[in-house]
Each structure stands twice: as structure tokens, then as C-alpha cells.
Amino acid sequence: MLDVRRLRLLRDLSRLGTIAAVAQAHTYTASAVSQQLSALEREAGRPLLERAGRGVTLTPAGRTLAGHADNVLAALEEATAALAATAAGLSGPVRIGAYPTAVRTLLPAALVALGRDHPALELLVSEMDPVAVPAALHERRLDVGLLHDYDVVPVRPDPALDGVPLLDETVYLAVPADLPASGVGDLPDVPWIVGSPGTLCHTVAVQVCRTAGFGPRVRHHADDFATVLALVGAGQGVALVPELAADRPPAGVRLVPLPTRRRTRIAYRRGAAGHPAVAAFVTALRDAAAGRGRPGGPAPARGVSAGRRRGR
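Chain structure, single chain, in the form predicted alone:
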């Protein structure tokens, strides 16, 4: 019989590439991970790892077994979800990971609704970059998390995760109000405000500019969109801002809608969709997203006509 905990370590080795990375993800020592994988080899009855320089790589048998691990772990998630569905009422922790703009604009309404309808749930929010969410879900530090990508820089789906769409947003070009521009192609010589190198926002800004025929002349790096818009309003440059972050731009900022889209989805481990707490969170957050723009919701972005917003 194969030990599920050891099977998870093998899956994570396939995903992360090194025993040291697996040990860090599980707060084990590298020696403990190696011992557990050796025990899994004995259970499997054949070598799963082989030396490759100073590290290890998976043998054909190891790759085969790691490929089945996601299905095994998904089946366990389904069993856990089915068991939770037999309980009377929802209770216990729900660990949520979300990027800052969503924490500010969407999560409050969802948390209020969940607290009202399921008071025994313990809702725990961690603000984090979407890039960090998949690993946190794999390592069971999160139960649900928000991921996003852009149509110009799509992200390859993770086979161990599942999810549902939440938002499909217009991306705006934010420019100082006195700067005449109808699109990115009009701005090859102006300074840009982009995300930190290595972030998806940075990659998207560079890609959008390159598609327009130039490389951005970066003046500032900023990862918080409120900061980005403040810098644009101060005449420090231009930037790309998704719709969720552009509902109340400061004075002096004009927003030009672009064909680029940002797509956000709610992610969870494969097999967990039927867990009552996960399902309740998905419903509450999608209701919160749908409620944006209703009476009492956020005001339309300045500089964007109501007709153009309806057409997105």
C-alpha cells in the first residue's frame, strides 16, 4: 500500500524540482524528505529517483507515479468534501488568499455575507500575490485563493487545481489628464510606471508596449495600484490599471480602455469543489463581484463614459 503523505512528497518533488524545495514547502528537513521518499520506493518496489549531479530526478516509474498522485489526492479531497457535507451546518476555518485590490473591493462584502449566513465559519484572509497562491494551495496553507492572468500573457493551468471564473476585466491605460493619448501606441517616449520586475503586472506592461512597437521607458516601479494611480495623477508617467483598481481614480487621471483583459478565477484543490465551505465562499464572492455596479456599488471610473463601460 502506498502512503499518501509520501505520495504527496513525490508529487511536490515533480512540481518543485529539488528535495530542498520540498522540505521547505513542508517545513521538513531535507534528510526527512529523502527518508520518506526512500520508504515510498520500498512500497512501490522499484526506484523512483536517480542521481542527477548534486540533485535527483524522477525515473520513468517515478514520473508515472507522480502523474497519478494528483488523481489520488483529488479523490481524497472529494472524500473529505463528501464527509463535510454530512455535517449539520458549516464550521471551522476557511483560509483565503487574495490579491490586495480584491481584498479591498470584493472580500469585505463576501465576508459579511458568510459571517451572517454561516457564523460558525472561521474566515482567515491572507493578502498575497496570485503567483504565490498555487503553492499555498498545494501545501494546504490555503483552502481557496484568487488567481489571475491576462489575455496577452496567459498562465498555464495547474493540473492539481480547479476553479471557477470570477471576473473578466477591462485593462485601462492611465494617463495624466492633460496628456493627449488614445492608446499605448501614442506613448513610446513617455515614462512608464510598472510593477516590480518578475511580477505578472511588469510582464504585461512590457508585452503590451512591445506589441505597440516599443519598449517602455520605466521611471517608477510600484505594485499597489492606488500608488500607481497617485503617481500618474502627479504627472510621473503612464501605467496599465485593471478595472477593479480603477473605479475611483484620483483627480488628474484619465482612463483609456484597452482591448487587453485581466481574468480572475477562484481556485481550490482539485476535488474540493463540493466541500460546503468552499462552495459557500465561491457563492458569496461571486455574488459580491456581481453586485459591483448595482445601486450603492462603486462609482464608474472617471473619464470613462457609462456607455463604454456597458460595452465591455
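Numbering follows the first chain given and starts at 1. Since we're looking at a predicted model, the values are computed, not measured. Whichever C-alpha set is largest while still superposing within 1.5 Å between the two forms counts as the rigid core. What changes on going to the form predicted together with the DNA:
Superposition of the core reveals a Cα shift of less than 2 Å for A245 between the two forms. Comparing the forms between the two forms, the C-alpha position of G92 differs by less than 2 angstroms, with the core used for superposition. After superposition on the rigid core, the Cα of P165 moves by less than 2 Å between the two forms.
The structure above corresponds to the form predicted alone; please provide the structure of the form predicted together with the DNA.
Just the single chain follows, nothing else.
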């Protein structure tokens, strides 16, 4: 019988690409990971990875097995969810990762409602950029997290994660009120205020400008949208601001709706949809988001719409 811990390493290798990265994610040494993967190859009876330059690549058999490892881990996740569902009430820690704007706007109401209905729940919120959420979910530092899905930045869905839509927002171009502009293309030489390099906001801003035919002239880096809007109001440049953060723009800022949309999803490890605490959080947050933006879709029956996907 294949060892599940080793399958998990293989799965993470297929996600992260290098043995060193897998080792870091598991707080192991690279040597340990290498040894365990060798042992997995012995169990499998055929090579699963091969050296490619400095690193390694998965063989077709390795990719197949990594895909099925997701199914096994999802089944394990379902088992723990079912186990938690046998408890009398909801209790224990729920680690939540969300981007700052959501923490400010959506989460408070949801946390209040959850704390009222399930006082034994221990709700732990971590502000973090959406790009960091998948890794944190994989490494079990989070139980649920908020992800963004911009149509301008294609993300291939992670087969180990699952989720439900939360928001579908308009993205605005925030410009100083005296600046005439009806779209991104009108402002090829204007200074931009974008997120810190590496954040999703940064990537999106650059990508939106690229598709408009220019690279943005970046003047300021700021991740908090209140700050961003203040800078725009001060005539320091233009910026992209999602609907959720553009609630009450300061004086001197004009918001131009763009065709680009920002979709937010609540994500969790595949198989965790049936976990009562996760399900409770999902409904609470969707309730809190009702009315804000467009609802992202119908509320799913608990743990049903999130069916287990099959391996390749």
C-alpha cells in the first residue's frame, strides 16, 4: 500500500517544482524529501521523477500518481470533516486568511455572527495577500482563505483546493477629479499607484496597462486602498480600486468603472466543504457579503456542490 505521507510529498513536488521547496514547505531538509521520494519510487516500482538540469521533473507516472494523491488527501480531509461533524457543537480553531479590504469590510459582521451562534469557535484571522493563500492552505496554516480571480490574470484552478464564489465586483480606475479619462487607454503617461511587487494587485495593475498597450509608470507602492485613494485624491496618480474598497471615495477622486471584474472565492482544502466549522464560516461570510457587489453565485448545499473531482 502506497504511503500517504510520501504521496503528499509527491503532490507538493508537482505543485512546487523543486525538492528544496517541498522541504521548506514541510520544514524538512531536502535530503529527507529526496529519501522519501526515493522510497515512494521503490513502492511504486517505477521511476516517478527524473533529473532535469539542476532540478527534477515528474515522469508521466509521477504526474498520474500526484493527481491521485489529491484524491486520497481529499478523502482524508472528508474523513476529518465527518469526524468534526459528529461533535455536539462547533468548536475549535478556524484559521482564516483574507486580504486587508475584506478583513475591514466583510469579516467583522461574519465574525460577530459566528461568535454569537457558536461561542466555542476560535476564529483566527490573518491578513494576507491572496497569492499566499493557496500555499497557506496546503501547508495547513489556514483552514479557509479568500482568493481573487481576475479575468485579466488567468489562474489555473488548484486541483487540491475547492471553494465557493463570494463576490463579483466592478474594478474602478481611480483618477484625480480634474483628470478627464474614460478608461485606462486614455492615460498612457500618467503616474500609477500600485501594490507592492509580488502582490496580486501589482500584477493586475501591470497586466491591465499591458493590455491597454503600455507599461505603467509606477510612482507609488501602497497596498491599503484607503491610502491609495488618498494618494489619488492628492493628485499623485491613478490606481485600480475594486468596488469593495471604493465605498466612500474621498473628495477629489473620480471613479471610472472598467470592464475588468474581480471575483472573490472562499477557498478551502478539497474535502473540507463538509467540515461544520468551514460550512458555518462560508454561510456567515456569504450572508455578510449579500448586497455587497454582485453575489458570486447561488449558495451551495453544504458540501455537495463541492463534489470530489477525479484524478486524471
